[in-house]
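Below, in structure tokens: the form predicted alone, a single chain.
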Amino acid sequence: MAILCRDCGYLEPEIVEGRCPSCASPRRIAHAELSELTIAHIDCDAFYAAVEKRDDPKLQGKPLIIGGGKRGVVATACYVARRFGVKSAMPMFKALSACPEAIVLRPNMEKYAAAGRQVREILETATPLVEPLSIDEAFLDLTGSTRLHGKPPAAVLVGIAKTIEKEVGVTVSIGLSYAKFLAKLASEIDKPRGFAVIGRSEAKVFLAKLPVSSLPGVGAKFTAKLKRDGFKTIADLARLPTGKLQKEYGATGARLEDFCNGRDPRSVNPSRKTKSISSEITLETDLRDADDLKPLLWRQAERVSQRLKEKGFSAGTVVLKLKTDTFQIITRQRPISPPTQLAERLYRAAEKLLQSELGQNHYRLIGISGTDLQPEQEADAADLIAKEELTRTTKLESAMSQIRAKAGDGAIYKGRAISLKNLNPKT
């Protein structure tokens, strides 16, 4: 059985009792498939909490909540503060309740962005076959990461997670196992700074004791559908005989009798699509009119256009988004030919879209995502539309971005955004 050492990668082929002989920690992990594992997954610990902690050295040791305003929600919260129950997505009043001491600070999502940025192009540096989840997070298949680095994945994720913490300054949990859904479940298990292994020869007994939730898939409202079926745990489902799963649930269920036997026949994929690009806000008060919701309505297409243009893309459908005062949510899309990155476009479709929903609710969220993704060559071609028009705001749009790369966000606004200063939402 082999043994690691989490600060700084030696691994010896047999557990020697004690610290680690090489640089004397006792942050050490043993386990028999240690050497023969080769994929895994890296989560970033508290991400945003962590970037901001990292940028203002009189936040550390304190609770930090990343969100804002009283009918908002916790984007993240750093450790200090889940030691209060604070967790993502609850709502800010009751993550206040719950911690009044701590410090909120709303999102800034482009120094979010930048350190993610970062911590990809370090995981690239270990292997080409790495699978984005999201900004803080990614799959990584390392199965040559012997011949190509000297060292098995284990010793080798070792040292992303020392180049992250130092580059980034963020820590990262990790996960190592045979198959993609088994990695995220162990680099849950450790948090902060973890690492945890799921081999194969301990992985059914592992999942039959989790929640049928924990399966890839499984939301919500699957989760209700199975336990009114009779199945709460993983265990609950791996004992129905083969083929049952498949012929209750169709193609979902035969996915699920993999997964709860430790089967996961997916690849890592560095190639995974982006499927849309989106921005939303949380309101401090229930709005209804035309006034108050479309100037909202420009700033969230200003920041899917920047997005676009960041990553590449052009939208050829738009999506609008709404959250009624009830929590019920409203969803319109509208194509757009030819796609587009501007703010412009992107605004009045979404404008005709909301102007049907008026009148007819009070909102709590509006948003807009940018779908049907092609890439940024195709966008705004002058030929299909008015040549003089998308001249005028191509550089319109290129001139603001240019002043607030310099002024910051606040720096220039378009008239129908002004009433934005006055709302304050949660971004």
Second form
Amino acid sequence: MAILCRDCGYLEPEIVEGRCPSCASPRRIAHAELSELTIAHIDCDAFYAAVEKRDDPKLQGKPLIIGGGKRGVVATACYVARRFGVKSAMPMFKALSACPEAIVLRPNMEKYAAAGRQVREILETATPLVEPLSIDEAFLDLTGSTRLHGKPPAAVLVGIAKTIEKEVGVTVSIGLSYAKFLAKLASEIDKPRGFAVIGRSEAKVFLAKLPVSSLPGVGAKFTAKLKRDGFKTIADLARLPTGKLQKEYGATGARLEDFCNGRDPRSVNPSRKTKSISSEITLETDLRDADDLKPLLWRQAERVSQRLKEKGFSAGTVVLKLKTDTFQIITRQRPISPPTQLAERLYRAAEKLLQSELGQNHYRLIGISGTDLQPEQEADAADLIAKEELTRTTKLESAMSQIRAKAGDGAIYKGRAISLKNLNPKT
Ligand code: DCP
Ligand code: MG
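The structure above corresponds to the form predicted alone; please give the structure of the form predicted in complex with 2'-deoxycytidine-5'-triphosphate (DCP) next.
Time for the whole complex; same chain goes first.
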């Protein structure tokens, strides 16, 4: 039975009672499989709130809720506020009646995205096998990394948690196991600043008592169906004969049979498919007029077009993103057929979407994404667009790309982007 110090990562092969012999910390974790387990899930604690507390020492120790706005719900609450029963997705009025002294802040997504990226970069120093799941969590596969690091994954993970605390200023919880979904369940066990292990020896016993909704892919609807069919806990599923779940629920059932028996065939997959290509700009002054917004929109269309071409994609849907001066995010989308790589076509679709949003708000951010990505071979199929228009647009755009490649990004603007130069945007 090995024992790991959660503060300094010191790992002893045998349990020695008391504090860590290396750093005297009492925070130690013992497990027979500690040196063998390689799949980890790392999740930041009360992420948005942690970033805000990092940036404002006056918030330390106080109950803090991030949320509000039009939706009027809690995005997250710090662990002080959670003691009063405040939870994510709770209506704000309910949260404030549970914890009237809570400080409420609106989310600052750009800040959280930057912190999330920083966390990811630290994870990637330990292994290239990092699979991000959301802004604040990722799976890591540290199989075969013991020689490189000179220590087993459990000790490497302690180091990662310390680096994140020091460099990003937020804390994380770690789950360590041999399978992805078990690592994710483990990271929940001991939050915040947690480190929990689920080994092969206890996986089935651990799972048995959990509700079926703890399994990946079992959402509210499927949970209700399983309940109607008499299955409440994972043990209820695990005791079925082999093949029964597949017979009842098809491929989903087969997956469930794996999970409820502590098996997860999914590997940690760092190359998550690109789902969208986007470009956005935050403005120094909030803008509302078409004449000001359209040149910016054109510039984003050009950037998205450029990236689509670089990555060999075309976009089947164009999404317009706007953020109002009160930080509400508006997204509007429109299919584009045939899919495109051309700035001109991206722009025209986005412009139509923008047209319906004009006059209602001042905007502090405007952006375009190309989603529903298709291979570039399907882009701008000539027989489906007026031929003359297509060749003119393609020729013009490729000439502009060439000039930019030689002379830099600011070298050439199409007419509608000229007024950009006067706007002096932030990014
Ligand atoms: N989030 C949100 N709305 C939700 C849930 C989450 O806006 N219903 C946001 C706020 C969270 C962030 O996503 O800070 C990460 O989600 P988590 O579920 O990991 O929650 P936290 O990190 O806040 O808390 P925990 O310590 O439980 O992980
Ligand atoms: Mg989290």
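Positions refer to the first chain, counted from 1. No experiment lies behind these values; they were computed from the predicted model shown. Just so we're on the same page, rigid core means the largest C-alpha set that superposes within 1.5 Å between forms.
Undergrad: Ser35: after superposing the rigid core, is there a C-alpha shift of 2 Å or more between the two forms?
TA: No, its C-alpha moves less than 2 Å.
Undergrad: If you line up the core, does Val51 shift 2 angstroms or more at its C-alpha between the two forms?
TA: Where the cores coincide, Val51 shows only a C-alpha shift between the two forms that is less than 2 Å.
Undergrad: With both forms fit on the core, is the shift of the CA atom of Pro107 between the two forms 2 Å or larger?
TA: Result for Pro107: no, shift under 2 Å.
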